[in-house]
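The form predicted alone is given below as one chain in structure tokens.
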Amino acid sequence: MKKILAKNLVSIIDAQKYVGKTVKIGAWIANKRSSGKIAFLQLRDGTAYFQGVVVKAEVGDDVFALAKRLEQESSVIAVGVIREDTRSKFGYELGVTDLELVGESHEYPITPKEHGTDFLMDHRHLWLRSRKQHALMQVRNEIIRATYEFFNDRGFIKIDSPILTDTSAEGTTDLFETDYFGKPAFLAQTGQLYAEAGAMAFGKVFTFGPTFRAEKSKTRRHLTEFWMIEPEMAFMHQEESLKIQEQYVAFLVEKVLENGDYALDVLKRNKELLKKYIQLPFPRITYDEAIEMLKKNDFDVTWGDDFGSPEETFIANSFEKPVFILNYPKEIKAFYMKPHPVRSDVVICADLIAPEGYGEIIGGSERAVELDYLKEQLQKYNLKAEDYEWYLDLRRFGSVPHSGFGLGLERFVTWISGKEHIREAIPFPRTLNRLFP
């Protein structure tokens, strides 16, 4: 069999551009079935899946014999004519005229049969090749792409905050500690404080990077390593920030609907439901109102409690769109949040709760700007002022009103994809009991 040169390859996702033309595609065999003198190859190339039809009378004995013996995940270069296929959701298929084996695969461990979660997670490096995992990563990629578009088009500068820090940003002990040349250092739990420094230099910035929480949580909403998008905006109060937050969320949903149609179909996501989430504004309630709502519906809550999954789910299900909960008690929020102008017990902040039981997807606040107040807060939270001198400098030298928020990428992907567990929203999840592969 002659060797097919691996150049001028086209992608499956672009099949509609080549109807009636002969093309070459580099692909893997996702599945296969044969019927007499016809073999049907399910081909994937990282952009999409479609069918390659191999007819013995059209390709000869050697090519047909190869097609018959190919096992799952063998890699090939397939040559053939693109044609429309109205029977498939994708709409196109390849009439194969030639086939070359690139890399053989034998006894691939993930077969079409049912597998347990632990097995699939142990083989995460291979599970990523499957249809739904492929679609999830496409949704994730579109959210990342759209994030850059949204902020770049609105004059934001991206800055990169450090992953290694010498302090906690939010006064928590849930930190991963490591040795840094003889002194303790921690994996960052947020880029926010550094984003504030960036905002004082550039006006509007956003950070986007990995963050780490050493919480011993096993819920479907938690990872120990996850990615955060954290915008920070100088000369901005909370009201303006809330508008940007809802515009950002609606923009991301809209772009996934525009550019991720194929992936959403694979995931069987209700697109009509997603369309509701691009309708602005989002509803708002105060923390006080949320407490009263929960009490009236027999939840055992008292003022000052933080909300868990059952409470957030109930509140979210009371609305058809994401809902902001405003002005939480000061005692359960971070030290840097601006105190309410007429109440000493709450701060100017908001969490955005996603519908369908997906919980908090954004947390944000206006930041405190009074130097003396922040010093008092550091003392109250038992944080060493000397560790935060650089942060206090932001209030000493030209302090201005500023606000910001953080969106958790994996929670957002989980919600938009309609998946049950956050572990599938990141290529290689890190959880309480998983550090492999």
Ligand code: 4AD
Contents of the next structure:
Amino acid sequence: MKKILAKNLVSIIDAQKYVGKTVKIGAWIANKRSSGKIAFLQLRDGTAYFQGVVVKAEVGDDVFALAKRLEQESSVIAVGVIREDTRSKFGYELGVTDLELVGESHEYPITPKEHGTDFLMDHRHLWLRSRKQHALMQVRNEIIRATYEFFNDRGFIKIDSPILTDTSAEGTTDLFETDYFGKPAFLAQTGQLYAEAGAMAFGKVFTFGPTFRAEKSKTRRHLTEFWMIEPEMAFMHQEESLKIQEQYVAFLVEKVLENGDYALDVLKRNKELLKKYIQLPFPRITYDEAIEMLKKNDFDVTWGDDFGSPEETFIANSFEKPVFILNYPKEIKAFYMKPHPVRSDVVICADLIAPEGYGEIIGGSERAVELDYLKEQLQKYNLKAEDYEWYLDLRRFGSVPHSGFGLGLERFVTWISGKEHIREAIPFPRTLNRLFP
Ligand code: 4AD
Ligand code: MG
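Having displayed the form predicted alone, please output the structure of the form predicted together with the ligand.
Let us now look at the entire complex, which starts with that chain.
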């Protein structure tokens, strides 16, 4: 068989631009059905799926024989004419005129039948090729793209915080330790402390990178490696930061609805619900009010407890929108949060809880600015003052009120996609018992 040049290939997603024209498409065979005279190839090229129709009488014996023996996930170059196809949702198909096998595939392990999650996770490198996983990654990609758009349009500079660090910011219990030329180092739990340095240098900044937490918990919301977006703003109090947080969340939801419509359909996500989440403002309650609400509804909680998943879900369900819970007890929050001016037992912070049981998607606060207070806090949290001297410098040299927050990318993707479990929201998840593939 002659060689088709893998040049000037067209993407399936662009089919509508080529109706009536002959094009070349590089694709994998996602599925196939055939009879003695006609074969329907489900073609997948990473941009979309559509059907290639191979008619024996039109392509001849050799090409037809090839079409008939192609197995799932073989790669091909298909040549053909794009036609409208009103019967399919995609709306176009390829009338194949020529076909070349590029890479064989036999006994592909993931078949259209049902597989267990462990099996699929062990084959994550292949599972990513399937329709739902593709849709999830499109949602994730749109959220990443829209994040840059949102912050760039508002004058934020992206700064990259280090991943190897010698300090902890979010508590010492879930640190990943590694050897750094004979000294201990830790994988970053957050970029925040560096983002604060960035805010003092550049005003408004955000970090966006991988963060690591040695979470020993096996929940559907925790990864050990996850991506976090952490904006930090100088000359800003918590009130203004909350406004940016809700605008950012609404913007992301809006952009996924706008640019991820097809992906949301594949995921069977309820778009009417998503549209509600664009309406601002988001409701706010204080931690004290949350405790009262929970007590009234027979939850066994006392003031000072942190909320778990049942508590967060109950609170969120009472509002049907993301809800801010403000001013948590100081004892259960990080050392750097600004103490409340009149209530010494709480801090100026907020967690944003997603509706539908998806839990905390944002944690944020105004930052403490008093040097002496921070020194006391370090001591209280058993953190070595000398490791934080650089951080304290930010309070020594032109300290200003500043606030920031962190949004967990995978929690957000899971919520917007309506998935049960966080593990499908990242290409290669890391959890308590998964480091492979
Ligand atoms: O609430 P957290 O711990 O806040 C911080 O790390 C702050 N330094 C943020 C800041 O103010 N700059 O984490 C922020 C968000 C959570 O709301 C959650 O969405 C996500 O990060 N997150 C996780 N996502 C997946 N797996 C985990 N183990 C997560 N831990 C936190
Ligand atoms: Mg938190």
